[in-house]
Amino acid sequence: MKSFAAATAQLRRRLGANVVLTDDTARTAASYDSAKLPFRPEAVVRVTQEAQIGAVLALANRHGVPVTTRGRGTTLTGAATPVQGGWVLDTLALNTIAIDDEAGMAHVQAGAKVADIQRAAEAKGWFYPPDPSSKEYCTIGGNIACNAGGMHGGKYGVTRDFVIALRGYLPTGEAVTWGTATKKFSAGFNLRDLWIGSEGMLGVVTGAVLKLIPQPAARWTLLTSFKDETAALRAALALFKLRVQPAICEFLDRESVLCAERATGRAVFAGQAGRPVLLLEFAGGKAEVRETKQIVLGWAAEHATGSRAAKNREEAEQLWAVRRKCSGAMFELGDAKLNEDIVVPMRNYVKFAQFLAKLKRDSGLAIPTFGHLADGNLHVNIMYHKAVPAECRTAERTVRTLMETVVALGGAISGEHGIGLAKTPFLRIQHSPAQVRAMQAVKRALDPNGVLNPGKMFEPFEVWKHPRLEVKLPWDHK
């Protein structure tokens, strides 16, 4: 890996040794994200002012230094891994949050934690819905970079649907602002949305204006079980046809439920161990939720083998235990997993369930699956033992078959995790050569020297050839 010692020394003189860190501890901590594929950078730049980012990028362009922007590193695909070394740009100190109570907007910096934004909004009677499972750790800058979603996506949308304006720096170090803190803006190309989901390859986000919505006056939670996965998916489709819109509709297959039951030591429904479930939450005005409740209870009586409604928020939290426990509990099925966040169109839910059953039989691997049925974003977890070469090879083949089938069914290889490093072998399954060339042309136009987050998305990366760290992160298994 190329050394940039002279450029790093120059950067330290300009920004200070307390900002530009070259010690082993800082470099090692910034060498990996949740994908746990370590590549040590030459320095970690912990900026304390937005303007410092412009100086970093200008110098990087002058010397050809790769720069990888990082928040908390919760990305699951290696998008924040400094695969070509260089400098890691740490934005955690940029974390201010200000709620515009009158306009219903949040003015935030990139390093602000998503859960802190939600709490600040809630204190003023507002609601910021995007809720990735790592919300207590992840930053809004990373959410914008990957267009993160979460369980509320089906009703409320994903990060892109709540970004009103962005500010930051082009890869060349020039300051830019995309949009204004207004509800309407139609002046020039919409480069704001180009940055959202670009995984830190087209610019560095330093701040954002986020749309907020009023807090729902009422919520109601219902847990339902079904005889098998196909019955659960058919029931979900029947529910959607009733034109009731759940705020959350979480699906857990039999393997996911069994793992959660073993972790908690009790069956979700007595006498129905290991049955797939739908966990539903409805939110809105009190009259709306009251009317919806009657419709949904009728639906459950017709389709479900069991149901349990929460009488209050405390009981709702108890119902959520099965969902919160399932992911971490999956490691009883293997000591490694490929966590894929594919998206399937509703019309093909049943076909996908049938394919998944066959994939489990053919591979011989456990593949517990759960996710957000309201928008089709399912987390398919291919479990294997990393010390067993045959299982590693099978897992590698299985994930490719999964991706090919998802695209054939009209779906997407990622709904919220992005491409990063881990999904680079599958990008061209999703996109035609012309589409990839168009994306590469945009990258070249905005980053002519290729300094910002290089080595991602377009260059196939063979994860299997790189060792994974034996380290557990605070947000693992959420």
Contents of the next structure:
Number of protein chains: 2
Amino acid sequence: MKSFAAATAQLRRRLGANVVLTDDTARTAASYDSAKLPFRPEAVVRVTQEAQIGAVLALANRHGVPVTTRGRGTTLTGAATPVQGGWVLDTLALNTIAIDDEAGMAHVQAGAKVADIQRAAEAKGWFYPPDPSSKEYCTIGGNIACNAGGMHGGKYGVTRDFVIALRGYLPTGEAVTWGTATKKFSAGFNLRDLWIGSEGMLGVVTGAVLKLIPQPAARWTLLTSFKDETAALRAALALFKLRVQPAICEFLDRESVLCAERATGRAVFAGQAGRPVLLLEFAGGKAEVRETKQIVLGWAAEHATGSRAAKNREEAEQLWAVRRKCSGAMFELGDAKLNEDIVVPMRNYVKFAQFLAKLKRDSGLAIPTFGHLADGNLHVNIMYHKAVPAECRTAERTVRTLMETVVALGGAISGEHGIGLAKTPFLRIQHSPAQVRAMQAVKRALDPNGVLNPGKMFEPFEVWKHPRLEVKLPWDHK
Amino acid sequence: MKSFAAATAQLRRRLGANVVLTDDTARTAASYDSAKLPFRPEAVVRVTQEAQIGAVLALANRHGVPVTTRGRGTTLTGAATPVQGGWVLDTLALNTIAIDDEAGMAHVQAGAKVADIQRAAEAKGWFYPPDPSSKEYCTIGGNIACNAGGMHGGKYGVTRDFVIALRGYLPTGEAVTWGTATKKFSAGFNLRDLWIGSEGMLGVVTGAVLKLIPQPAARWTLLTSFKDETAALRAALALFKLRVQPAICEFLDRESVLCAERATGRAVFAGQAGRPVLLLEFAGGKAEVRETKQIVLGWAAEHATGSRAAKNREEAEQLWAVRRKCSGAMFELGDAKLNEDIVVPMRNYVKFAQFLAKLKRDSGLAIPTFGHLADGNLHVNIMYHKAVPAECRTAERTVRTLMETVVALGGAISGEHGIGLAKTPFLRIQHSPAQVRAMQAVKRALDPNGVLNPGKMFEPFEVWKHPRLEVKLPWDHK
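Other form of same protein, the form predicted in complex with a further copy of the same chain, not the form predicted on its own:
In what comes next, the whole complex appears, and the chain from above leads the way.
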């Protein structure tokens, strides 16, 4: 890895030793994210003012120093890993949140925590729907970088759908603003949305204006079980046909349900251990939810083998236990996980379920799968034992088959995690050579010196060949 | 203007004389759009298959032929005007529409008419909200090119918010697809959204997958009047504070109302001639709309000087007359119009109303203004007489003052029309030199030979110095 001692010293003189950290603790902490693939940076730049970022990038361009922007580092893809060393730009101190109550907008800095934004909005009767499961830790900057989704995607949309304007820095260090704090903007090329999902490779986001929607006055939660995966998926399709839009529609396959049941020590539905479930939440005005409830209860009576509705928030939380507990318990099925977040179009749900059943049989691996059925975004967890070479090879082969099948079914290799390092081997399954060339041309145009997050997206990185750090992060599933 | 006779002959041999038209009628018809600024193309390429576009672009790149993509040509900015000659790529024959009933998506080709898409969706219980006033003529390709909006923007969003995937051709002629027919996609740079609003300069859209939402079961329309503009704007803000989201919230200032009243021959509210109005429409489930109605009637009693609710669709249509009639009648105030579509953030509505009143006084021009208050997108119509040089100069000065003020108030120079030719003099009021440089770098990266829609966006074109064609188009306001 190249060394940039002189540039680092210069930056330290310029911004101060409190901002430019070169001590061991800081560098180690910034050497990995939730992918747990450590690469040591030369310095960690903990900016306290947005303008410092312009100075960092100007110097980085002069000396060719790789700069990796970092929020909390909850990304599972390694997108915040400083894989080529250089500087990690830590944005956590930029964390202001202001709600524009009148316009229904949140003005936030990149380091603001997503759950804090939600709470600030809720306090004024507004709702910010995107909710990655790490929302109590992850930053809005990181959410923008990977276009994070969450459970509300089907009805409300993902991060992209709530970003009204962005400000930040071009890779070459100039301050820019994309869009205004208005719901319409059609003036010039849309670099705002080009930045969203660009994983810190085309600019550094320092602030955003987010759209809020009125907080739903009522919510209603229903847990339902089905005789098998195909029945559950068909039932979901039947529900959507009724034109009721669940705010949340979480699917857990048999293996995921069994994980949750092991974790809680009891069957989700007594006497029906291991039945796949749909966890549904409806939100809206009181009258609207009341209307929907009747329709949905009729649907459940027709399709489900078991159903249980929550009478209040406390009971809803009990129903949610099955979803919250499943991930952690998966490590009983293997000590290593390839955690994918593929997307399948609705018309191919049943075909995908059949493929997944075959994949489990053929590979002999446990592949518990759950996810967001209203938008087809499924978390496929390929579990294996890292000390067993045959299992490693099978896992590697299995993830490739998964990606090829998903794309053949008209789906996406990632719905909300992004590419980072972990999905680089599959980018060219999704995108044609012309598409990749166009993306790379855009990258070169905006980042001629290639300083922002180099080594990501386009350069295949075989994550399964790299040892992972044995470390427990605060947001790891219990 | 450069001539490309050899290239045109070659293209004609390649695609046939039925596709590559060089006759006078075709070239004249394609020489202008709704901006009515004629520039004669060398040929009109009426493609009948998407793949022909690849051939057109390959040849255009080899010979440096400007290519201007065209839908119906309803754009008011001149974005579809072949200002540098060359070839006009007419996409009207690519007009298929297929509704995916299960997923709630529309698969359409670029030349499909927006109102046809809405009707096809509605027939299956789905709703496609973006509704530019030219929807009975304009194509979805054109809507994507300028990120068209319409009256539903505040609650539902604009074209961008409903585009799930795009397919088409890079400026260099390669076929590409951005996104999949799924509601989540986070795999690679987002060139889909970079294309949206890029006014045919970064690629040619041939097809799109659009998101649909459930058709609202109920609608309710209310027309209200206020003592003056400031009172109307304050009332709108008070309404939004109640967290009811009107599907439509149209504002008409005094001058616009007077235009409508002249056109219909009677006062909107008897005895209240020239009172500014808000035209409100609420949409949703039956129970939801019923709930909202009570809240809104209470609001109207408190804030409005007059109010009239529709009991059915027919009465609603009568209320809508005021909005539909105002534009045409404006030409009694001048025979030339600078039709702007600026956006103002909600917090500055009242300031903007005060500025507009002063602008009218200072300029001595009639500037009837109406538009979409739920998103701040206002149509400011600067009327003047083109034979009066002093009025022309005043109009030119006035539009610049308007743009500078809008940006100073935190707004946008265009909300839904785009830049095209007409707003090129103002692009640099909205965007800093670094922002413009970044956009131009992206343009060069994707279109190295500069063939797609050259002369737009970045090169100032003073529309008021060019004579406009005296021609009546089918979508011109009566």
